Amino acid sequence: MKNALRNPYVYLMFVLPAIALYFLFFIYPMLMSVYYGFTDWDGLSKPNFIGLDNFIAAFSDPEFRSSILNNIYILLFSCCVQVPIIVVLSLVIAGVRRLQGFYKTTVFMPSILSTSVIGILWGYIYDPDVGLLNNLLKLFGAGPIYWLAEPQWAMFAILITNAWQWVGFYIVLMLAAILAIPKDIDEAAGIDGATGVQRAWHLTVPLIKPVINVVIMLSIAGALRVVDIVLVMTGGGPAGATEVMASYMVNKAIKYGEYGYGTALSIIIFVIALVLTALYQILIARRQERVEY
């Protein structure tokens, strides 16, 4: 047995099946997707190589440019509004002495629900006739708002729903970092006369900056791959008001059978996400000093 374990071919026998499956179900489909992005394939006939025509058509397509703008709205909302809310809620929950586990479970619960379930649930909340929001507006004498049917409100409704689903996941990450900070540091600051707000802002937040950076990078990546909640709630409507890059790609490929063009859009989305996360990592995250305590 010992002699067998010293033989490198034994290890190769165990590794090769995993490598083969990885290549078959990940590397090969990815390479074929790149190839199809340079063709006019419709999913049935033989693909014809057309070079960069799909990519040129994408950036000259006003609907795709509009979907990029919608993704930018989601990205800005995620980084500028959602992340501060996550930090504040994490600090509040971390400071709770009783039922802390209950609060952590409650905020995390939406993250484990199916997006389809969340879309249907919030669809009823946004319902213009029996929805919770419009019933609350009636109490103040305001008329019903067609949240998912009016262009000026549809994207806002998607942003709130998407944030509600994922805020809890990020809060759990943030809480893990906050609760890992030694209590001696916080107690010493309290003895020196620092208030709770001062300790949170000048002590806790700087110590959890690496985790905040991770949350921001995950938010950037998540903002660029938002698709399921859009398809479930609005399908990209009304009049393209909630169309994002990924939903536009799905509609073009699945609904209209333009698989080559849809694959080219997926490559563009991948490159944009890669560039943005890399730029954030290089320009901001790496400049942050490593925290040790």
The other form holds:
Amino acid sequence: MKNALRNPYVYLMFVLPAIALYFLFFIYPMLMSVYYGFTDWDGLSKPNFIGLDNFIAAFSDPEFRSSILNNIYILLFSCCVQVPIIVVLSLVIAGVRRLQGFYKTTVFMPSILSTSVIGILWGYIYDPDVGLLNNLLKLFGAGPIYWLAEPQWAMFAILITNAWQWVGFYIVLMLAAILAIPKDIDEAAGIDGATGVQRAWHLTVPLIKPVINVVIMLSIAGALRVVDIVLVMTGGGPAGATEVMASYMVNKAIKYGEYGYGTALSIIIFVIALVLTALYQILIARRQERVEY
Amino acid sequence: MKKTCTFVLAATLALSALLAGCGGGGSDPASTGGTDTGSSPPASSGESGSTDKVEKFTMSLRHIQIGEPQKFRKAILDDVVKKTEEEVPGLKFELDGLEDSVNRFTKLPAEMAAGNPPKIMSLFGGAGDAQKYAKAGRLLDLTPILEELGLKDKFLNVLDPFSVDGKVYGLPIGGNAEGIFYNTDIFQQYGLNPPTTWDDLIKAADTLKENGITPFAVGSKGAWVPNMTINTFIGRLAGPETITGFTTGAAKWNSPDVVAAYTLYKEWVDKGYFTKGELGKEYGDMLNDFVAGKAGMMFDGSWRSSAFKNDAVGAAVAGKVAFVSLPPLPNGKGDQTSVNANYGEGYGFSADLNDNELKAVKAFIKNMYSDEMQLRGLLEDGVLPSMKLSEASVAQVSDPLVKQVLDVLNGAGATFPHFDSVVQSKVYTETETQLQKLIAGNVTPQEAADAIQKVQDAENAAAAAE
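For comparison with the form predicted on its own, please write out the form predicted in complex with the partner chain.
In what comes next, the whole complex appears, and the chain from above leads the way.
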């Protein structure tokens, strides 16, 4: 038996079933979708090979282009607004002496709810007639805002909901990093006369940079594949104002039966996500040195 | 030698794990089959009773009669299901209720693509639904069954949207007319005339608006809802024959008359005739607003009439609702009494059936498409029959709202279909996209119409090339 375990082929035999399943449910569908991306398959009749037509159509499709823009809004919002908020909140919570556990749990709470629950919950908050938000506005004498029904507000409403859902998760990541920094560094700076803000900005933030990088990368990846919250809250409406790449793909492929075109869109989304994360890795994340305490 | 032995052992172990996973599904029907036969005495070849040995089987049945407003329709379906189960030994239906648009636009297309639709399913007629699936060979050809059951000549002239090359693939359960429901209480309160002339309609809308009541309730999150209004506007402004002309090229979406329909809708949006924030409202919200008295009118299909019964969801306004067709438009073309009448919703059946299931389908059709059920649909649910009923039967209608619907239809000089049962699905999709953009103010009526015509041209060309 001992001899047998030294034979690498034995291990191969053990992983073979897993590889077979992986191939069946991951590699094979992926290869098939690349193939279908070049066809006009409608799910019912035989697919015809149409070359690059789907891809050309996608980039001249105004709806798809506006959905790419919407993804970019989400991306910019999560990197430029969400991440600073996450850093500040984490620093504040890390500095709290009493009830820290309570704050940690509270901010983390939204992350354990399913997106459908969050979408429906916020749907009520945004409700034009009975919603919390409009009732608040009414107190100040402002007229009702149709948050999810007006193109100029709907995207903003979704961004807020999406942020609310994910901020807590990232804060917990960040907190773990902050609390792992040895106390003596902070204390030494305190003795040297650095104020709290100075210590946070010049000591803590540089020390947790690797984690900030991870959070930014996760945010980029998250922003590119966001779809569930959009489908639950607006379905891409009103008039396509909140359509993101993935929701447009789902609508095209599943609702309107243009499977070939939908598959082509999914390939485009995949490539865009790959390129953006790679770019971030190469241009920014790699340049930073690892922090050693 | 020992090495090879362990190698083979490991391989067997690993593969058996894989096979165990795969085997689970396959062995299932066999084991249930085993218990079925196990209940009967051990089979011997000489047993004569084997012919009436009941083989149990289940059949999936997808319906869209869910929720309070549909309860009358569900009751009829339940009775048909019960009766069919009694008639076909061993049959058990598995009812699967889904919301209409989820079924029609999401679930059923995916199932059709995968080739595993429910055995019996709620189905809409038209190029984007029944005819598309029939051409792909997914639906059962019902022509021989209709022949066998003697139902062939019982239907009104309503089977075309469900037919391909003279073969019938689905059966409409009933018909509807689309028109205006209005709240008679509110109209009385403000001294308004019933909206039977264009001037009265506009006056009513303006008066309601001034008094803080929404003139027309609408929920445009699903664009098919405002598309009902657009459809009737087109039928009236461009003539009833326009709708069927889109696919033949005889009519164009961007012709001045059709653009006028979109312009009129946009005008009403701008005047505030429709629910504010309509793009965020569901179809159900529209009924709620109307029942709550927040809106004085709504443009909807006559299927909604059963919601205003005393024991239904709209009981609050029971007896205070009336139905009229859209009044004649001052600059309309063609017959201004024409209404949209559609026999779009019905049932279709999977092409993939075994003998037992085919028997069940026949029994289901016999029970569902009977004079009795058609009359019940009319009396209890306000659905117009899709089959020929005797005048005596129709005369039994006592519900005033259903009577008004019948009056509207009887008074109509012509009827036209809904374009969702005429144009190709890509074109219909475009009408939804463009209408929502029009409501949001992103496009002008002309731009919307041009965009739709562009898709229509491409689809017509593709159809001609086939």
